[in-house]
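So this first bit is one chain, no partners, the form predicted alone, shown in structure tokens.
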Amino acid sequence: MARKFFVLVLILKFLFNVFVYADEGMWIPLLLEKYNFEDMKAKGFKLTAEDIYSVNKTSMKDAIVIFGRGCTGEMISEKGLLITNHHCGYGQIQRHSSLENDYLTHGFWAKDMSQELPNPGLTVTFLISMEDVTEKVLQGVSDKITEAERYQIIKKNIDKITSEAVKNTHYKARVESFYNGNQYFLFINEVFEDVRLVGTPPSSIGKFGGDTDNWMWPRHTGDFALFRVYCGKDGKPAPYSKDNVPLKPRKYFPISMKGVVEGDFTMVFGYPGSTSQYIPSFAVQEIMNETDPARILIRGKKLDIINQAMESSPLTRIQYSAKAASIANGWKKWIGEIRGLKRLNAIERKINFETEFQKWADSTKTDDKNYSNILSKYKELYAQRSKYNFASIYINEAGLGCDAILLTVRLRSFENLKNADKNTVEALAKEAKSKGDGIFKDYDEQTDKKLFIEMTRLYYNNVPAEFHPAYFSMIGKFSKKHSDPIVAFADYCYSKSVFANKARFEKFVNELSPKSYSILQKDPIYVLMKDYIAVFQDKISNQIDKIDYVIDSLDRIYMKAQMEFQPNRLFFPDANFTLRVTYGQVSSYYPADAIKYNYFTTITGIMEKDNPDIYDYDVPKKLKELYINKDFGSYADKDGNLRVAFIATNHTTGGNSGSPVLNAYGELVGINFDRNWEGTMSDIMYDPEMCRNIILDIRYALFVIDKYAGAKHLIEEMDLRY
């Protein structure tokens, strides 16, 4: 019996060095048919691996862009037709709304394209190619040369690359290290500068249970929103113009209208942001107990006085919900990901992991390789930058955490006032009323000055003296006279800065001159703001760069000592935000014991939730009467019920929102846009039992379009296969 016990043991050791988990996995779709591409048969997908990336053909990947600077989203017509998830077009549809056109409340539908709105600055980006390029990067690195020469060479090595790779044409490179650079690869990509919003539906479906529901599930959000790529008549990128044309795709998906059933192939196409796998036990530990305990402590102040004034009044509530959304995104994350970890045991098992890793590190130390002193470096380094760790993220998030020193961090660029030229002053004029138009068309001042006196409180009162700005000396002097020092230190910036005010900024821009920098420097704010920039470059910046400069080093080490160490397991690259695939399968799971949830949300669900007092979950009456009539038209599945949301068991993350889902046969059935809550911690270690992605189904964005708004024009455009 013990033999047996044994012999299983090596048995699924062995299987563990061998495979990821079945679902695990953000892959380079370039080495798809290399690696993975038998599994992904195997769990049901029907086309080729050229069918996914190929560069000799039109393939999957044609369809897929960049949307702005951090999500991903995937044309759907042969007329530039775009989806992605309403939250990566949030800030635009925003920035559209106001008072009178308030299409965050209640949507907005271009009956034709002369009405799609124009979104200066928004971009969208093709992958045209992608190539190894491993060997010339690395091309005159030794293990000879220092880390700063390495740098150096890579460095020239890559610029020589991307300007060789994109010359005489207008095209875009760049090249990513991958396997924390141990592996390089070459991005060529074609990026479109006029995109304009077709189509969104109101946030009381589009944003249907705001952050309650945010990094939930059950889930009942229409989380889309519909843009067109626009190009010069030549097809090619061009700046927005009336003139322009409508970009026609390489390719565009076709829409399945089968929905899914538990247990089918899924497939996510798109730009995971960022992972972290393969970090050591030390950094966990800096994750769970130091790092986004702060973050999630200074943001749930924001969230309290942010979404109390939300509530007060419709337009701070305009104003503020983008903001709102940011900050409570990553907040409710970090809470679940620190769950996540806990459950798992995530630093003992990393622990266990880096005990077997030492002793073979020990065991095969030679004159050329020595890995044994790999984790004893770690454990120092993560050491020393605690405290530097801790002060960084209390600058960033708590004291540059307002709008009125945010201002001031944007207009940095005044110091140049002193001694200025006339157009120079002209210069920075002209900057500061843009930037300034950016910061109070949404800014509240009494809302901003309550968030400055909680984010001082927090930075006084947590962070330890040594990085207190010099500034704060202030808050002593009114000490003396006033019970809450910290709230009159408050009453004097926001009535003394120029910063905290529209009309006083106004005033100020129009009548810069270099006579202007003097006031400056007596400014309460600008003055706050240039002693915590000081303090974070003197004593924290330099501090925690010379350390993270040798842990990454360390960490290209150590992901090469982890490779040699299991030969047989394939490693997938962490994410950073190039073009990935990942797969699984639609799946229900078991949140906590004796509940199962279910893979798939209904219509119902909306109008179980519906509560008219909160704007989050006051159901629009259109979409009440579509119900009780059951108008559901070819949207419903087979049943007659119509669909929300499913979840399956692909590994995603931040920057896979807008992502399409697709079947076994490349068809579009849904838009991936969130993670359950209990999976959150797929970033740093996926569990297969837990991690599920959200999807929404794309019936339920096409019913929204069609019944709904009455776009059935839009709906038209596409390739409904039934």
The other form holds:
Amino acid sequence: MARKFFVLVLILKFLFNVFVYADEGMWIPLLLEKYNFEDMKAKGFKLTAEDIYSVNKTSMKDAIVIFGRGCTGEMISEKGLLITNHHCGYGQIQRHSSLENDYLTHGFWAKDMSQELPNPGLTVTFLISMEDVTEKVLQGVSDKITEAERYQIIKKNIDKITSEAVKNTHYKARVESFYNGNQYFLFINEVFEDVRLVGTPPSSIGKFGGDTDNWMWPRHTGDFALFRVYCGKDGKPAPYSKDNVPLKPRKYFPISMKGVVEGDFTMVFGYPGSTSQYIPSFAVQEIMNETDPARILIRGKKLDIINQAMESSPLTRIQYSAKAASIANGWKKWIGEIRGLKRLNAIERKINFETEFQKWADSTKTDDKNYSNILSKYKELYAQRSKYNFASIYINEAGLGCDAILLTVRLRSFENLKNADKNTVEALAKEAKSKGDGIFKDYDEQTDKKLFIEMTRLYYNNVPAEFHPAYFSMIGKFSKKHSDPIVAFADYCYSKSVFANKARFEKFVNELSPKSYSILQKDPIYVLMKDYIAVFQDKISNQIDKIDYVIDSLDRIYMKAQMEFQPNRLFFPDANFTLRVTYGQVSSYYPADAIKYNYFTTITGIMEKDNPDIYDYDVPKKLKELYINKDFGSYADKDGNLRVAFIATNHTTGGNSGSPVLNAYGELVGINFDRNWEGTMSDIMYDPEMCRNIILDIRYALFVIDKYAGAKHLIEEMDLRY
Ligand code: ARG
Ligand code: GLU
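Same protein, different state: after the form predicted alone, show the form predicted together with glutamic acid (GLU).
Then the entire complex follows, led off by the chain already shown.
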């Protein structure tokens, strides 16, 4: 009898646990104690849940920030020193770079605090506390009201909660929805706005392997940069001032010099941006068959043109490097995502799940719940959504996808020129000057025109005529006399428009007056922009918004239903750019039959990739010398190898870049910076066999700071643990 019972328990345990794969999940720090702590301990974690997150005492969360708008960073000294990824600080590094002072190419190291470079607009955000406010947010909401009423009530409640939460403080508050609107948390933040660049390796280290190696393992990128957070003398956030002092953070991470070995516990603590784990098969098929392929095609074309331009001159390389990196990043990720989803038979798996779900829903119908028609509604909605989704991708990525037209988008306030008074004209001129500078600093007219030609061509050929901007009639006119009317159209636009040429634009802005309004109404690129926007507003967004509105509410209900369907499964909430913990272990993997990828890379691999003829693989001379002399200091592993990066099974996504990777004792062992290509579908479906996050070994960063850059004073600021 006892034995039978035991077997039954085993079976049940298996049935219920099987739903959460090992290491899958991005968990809420506040709830670790409740849901994850036992599992973390079993996997090797040696501290307490309170050490990770606590409101009463300092904890790890006090050392972690949102860096800028989309990355994570962490404190590594008591003087406000912050480490994040090179690719997260890339925009700042680029802005400080010119042909004379080319920090992208040569790196930058402040010799002391007086040399650190301010970055207007860059902020770091600390989390002070978080709190479950679901009840307060949903106060007044019931099943009887309409979705629109629900939305209004929730908005009002949230406004009240946030304004009360930070009354008489300098903190900022936001409320975020979890589980698609089934749970709400309040976040209290402290935002610092004086953040200075302290040091960055050259791109040949910080971006080694470039877009060729991006999203790939084995990897050899020294993807880190150092900043410092400053505050007023009172320790509170203050705008940049040379009188500001370095922030003394409540907590900073000690740095482990011991490295990791296969199987070691690791945990990533940071800000994953967005995932879609619980979407229906129809949404997966939209991503795999419509959204991703369209974006891949458009971006692939763009990259052909931009990469060629970047090869042709050092100036265009500086100008287009950040743009190329961001275009290529999505492009390559989506290629990997489709492959991964295909390999996992993602659609089939979702359908199997949905079949079971449907059976359950049909058999448990009660008065107060009816989940039976969720899936059929989804099906209908995604079918309706398809053509609008497609056109919207094409407008955003292709139609409005070159710099000249992007400038017109940013200057739609020019519409106010009509009958404008003197003050308005002056204000518009000022705005135009600054937005123009932003675009033209990194603008090459010939390259932009080539982009315009190919983007227009794609739009013209691939998007149904009902979504064509009215101004495409010009293309029709050109087709009578020109063999390639789209090229003729581009010639016309780029020779006439004030937005396509820096000198013409500056002249136009200097002479700005109410009369300029009529010039604008004849400017080809300006008119084209207005027509694209008109198509978008009249024919796309009002349709798609209506559909998405219904999908959103369905998502909320479906999420709740899935949780009721599998009451013993531990559901983690989709990423929503709030602070999360993910944990797992250092682990090699098999990317394909008979191939095994080891869990770490070394400097030897950098030398193997060395090729002075290929920009991405041009190893700096100094690094080669250090390698030849085996001058690795105390940063080498036991065997004398200098490790560069390693991989683990932590479930991460975009936004986790720069996140601290910690060992069982809460010491920093690395900086998260990427995922492997075989695992990029983990935003939708995680696979423990194949999904790995890619981590910079902190010792390689220290080696670069110390041995390569000679910035030992920075190392001395840190707390190294041997
Ligand atoms: N794939 C990484 C992430 O998603 C790194 C991107 C930056 N690097 C690059 N070569 N584009 O952010
Ligand atoms: N590089 C990504 C970022 O910027 C992290 C990679 C990922 O998507 O996991 O956050």
